[in-house]
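Encoded as structure tokens, the following chain is the form predicted alone, with no partner shown.
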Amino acid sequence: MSTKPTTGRPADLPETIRHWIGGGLLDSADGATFPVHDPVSNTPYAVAAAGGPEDVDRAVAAARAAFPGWSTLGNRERARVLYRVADAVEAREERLAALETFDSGLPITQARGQARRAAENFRYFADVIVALGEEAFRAGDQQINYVVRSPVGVAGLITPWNTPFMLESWKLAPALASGCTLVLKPAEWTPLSASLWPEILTEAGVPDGVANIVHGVGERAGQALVDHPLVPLISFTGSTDTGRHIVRSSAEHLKTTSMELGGKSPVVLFADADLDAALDSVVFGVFSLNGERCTAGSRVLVERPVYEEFTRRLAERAERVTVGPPADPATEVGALVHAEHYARVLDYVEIGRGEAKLVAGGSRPAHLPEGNYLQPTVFADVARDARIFQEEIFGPVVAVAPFDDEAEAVELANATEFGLAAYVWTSDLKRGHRVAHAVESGMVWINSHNVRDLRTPFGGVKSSGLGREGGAHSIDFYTESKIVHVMLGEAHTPRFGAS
């Protein structure tokens, strides 16, 4: 394994990452381990355990023998323990930042924050299961009928490599909240803040067995997954495609799927809004995490009379945006994640070269000569049928078009098969309620970058996944509902045979 140092390389990286299943860390049954990579240098600094049938084999009889206990559990002492789960990643916060940064080539200052984000995840999915009460419904004075939840059993969790530890406990909150104990498969790109959760959740008192996690590609350890005929509900979070061939997969066992998946989120942006603040998030929403988000508003609609000055504008701001090494807290952009990621983002750019006006970007930044940089880059003039403005390329690329007026723009932002996303910018506020109603999404922000509330559902319409998670939705998923029908007066039933 190569020991070349890297820019930001934090202390005591260890060199096995292994699976951690009923509460120990285990090497593959077949010993099979595969490299990981950083993107600043793309050179190993470990291996990983590469899972396969048996291991999951393994993790999914280690979370069945786990669950009776944990899903008997009374809501409250379940709570108590997310709690427990919350402390102990906020306790970690310089260090995930720091493993999450080298990783993933997320900036150091967007990486901090996902140590907040992810450790609220736990303390809101607490609340939740505390608060959550039981639907009863009477039926006159002869019936009551009411609703029992009872955990499914165990999740499967697949997750991406985009921001992964705070995606992770997107899933896991709820999960454990529920009562059903799980088996995660991580992303193999960036597997080393995952590492991080055996400690947090045995520190937390989370009982051997409840969360097992198994490492891998995704053919191989999230195919056995998907496959296994125990786990009955698969959560994933990831491309387009790959949902796809989950839904396909999970068909065979009729198991519950809910699928978050990619995106080609629309920015329309209307002549009477306030620029400067359309403009801020614009860079912010299409730039940060260095363009490796799935809400990213990746097609800016500009309404014609002020198109020219807000892509001149966009264009100017992106060129000024800092790109670096992620460990620097100067950097805005740090490295996209793995160099086969950053190959397939370059092809898009050499693709829009020839679709589209390129106006700022598309190439490697000069002062960084190695890793997988890319200064922000903006297409203008983009055509409807052009690729860079179809297709998802998850990286700090911008398409802009224009439009000259509201149902051109509402074409326009529907013209994709995806709908995860959209924002609209306007000043009047009656238009903002007609086009976010017009648009096909399962989320728009009016007047606004990307601000989450947990209480929401979250998903997407169309190629942009199936289902919705997020405060009590989430819990709907992790549960069965039973209605019980109780008489409470005398039964009249037909005497069906009755002489």
Contents of the next structure:
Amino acid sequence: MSTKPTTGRPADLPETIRHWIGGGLLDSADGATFPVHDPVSNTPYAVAAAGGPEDVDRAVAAARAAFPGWSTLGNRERARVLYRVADAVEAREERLAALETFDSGLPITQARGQARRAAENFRYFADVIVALGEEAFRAGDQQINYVVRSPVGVAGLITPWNTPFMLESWKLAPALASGCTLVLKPAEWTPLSASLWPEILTEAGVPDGVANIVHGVGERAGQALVDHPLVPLISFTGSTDTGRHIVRSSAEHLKTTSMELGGKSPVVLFADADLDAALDSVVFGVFSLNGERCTAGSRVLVERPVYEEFTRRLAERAERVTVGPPADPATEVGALVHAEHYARVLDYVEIGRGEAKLVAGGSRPAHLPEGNYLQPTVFADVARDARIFQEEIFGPVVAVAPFDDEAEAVELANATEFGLAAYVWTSDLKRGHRVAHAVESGMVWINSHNVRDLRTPFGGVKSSGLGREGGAHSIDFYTESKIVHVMLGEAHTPRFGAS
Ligand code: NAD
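Return the form predicted together with ligand NAD of this protein as a structure block, the form predicted alone having already been given.
Whole complex next, starting from this chain.
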């Protein structure tokens, strides 16, 4: 274990991160582990259990055993438990933020926001499950047809390393609200904050075995979950390549899948927009969460009359963004999650230098000689076929390009394989809606960055995903709907064989 000092090392950091199966903290059946690094020193600070098929099998068995009890609890009862989970998350806000910051490199002020969002996810889905009715369809006095929803069974949840705890809560809350039991496979680069779930869920009264966690590398632990015949549903958030692979693997057992994948979301900025507000929003939208954000507005398309001015102001702001140790409250951009990811982002910066004009950033800040730091980086005059225009970089790097009219703006916005989010800036109400409707994406914000409303559908089109979660969509996903047809009048039945 490294003794190297790291900025913001939380007190009582666990040295071992174990699976949580059937209410017990367990090592892998074969004893395998993997090292976990922090993104400031890039040295290992803990070892985590590396799960495989046997561990997933144990977790699925525990979840199946807990299913009859949890799934038949009344909605109100489950909601009460979920409220207590939210309280238990909030009670640990400081601890959670400290762990998340240390493990993922997120600035501490933004990690605190994640704890509040996580708690809100539990409260929200508790409300949804209590308020949501089931549909009924009446056909005159003759027939009434009604829907019965039942939880699908053991849900498989697979999550990425960006905002890990919050994204885990985004799946745990609706799965538990719906009455599913589950196995969660957290991202291997950021397993630390997930180690709080056992105490949070137990304190809130979630029975043993209802929620289980198997840590490990995606290709082994994640794959075992995807391949398990008794897990009928996989909710996945991660990269497009992994998502494609999981959909292919899921076909074997015809699993229900939800895929929340990568993005390269455009900001379409017209000359009549409030440029000051747009500038704040663009800077925050692409550089917050270290730029490791699926909905980042990472392509900024600017109408020609304001292109030069906006690009210059964006570059100036990017140069002034405070990059620093994640635990420092003054930090706006922290350390990228892992040395491997950092190298990948730096590769894109090098590619960008050959493809476009670098107008801000592009290198490690001089005052931070160690750690995965990058000054927010702006490339201007980026052509549509450039790799930095087409590919998800997932770091503090933005590509800027001009357009001449609305048609070209829409064409450029749609010129990648992705379709997660889009942002439109204009003072023309009609044009705002027109462009929002024409852009190929699952979500559009007009005159704003990503401000979420948990009731709305969340997801992408094209290579950004399959299906929608959020609000009642999440409950639809974690439940099966059965229709019951009831004949109230006389059914007119042709009398075969009667004459
Ligand atoms: P990733 O695809 O590498 O890993 C995501 C998860 O999948 C991890 O837990 C990993 O262990 C697991 N995994 C890997 N291979 C697997 C396999 N064969 N079978 C089962 N599981 C496997 O993604 P990442 O690098 O952790 O996350 C970054 C990506 O996530 C970005 O592309 C980002 O856009 C995307 N993302 C999307 C959303 C969204 O809502 N659309 C939200 C956050 C992140």
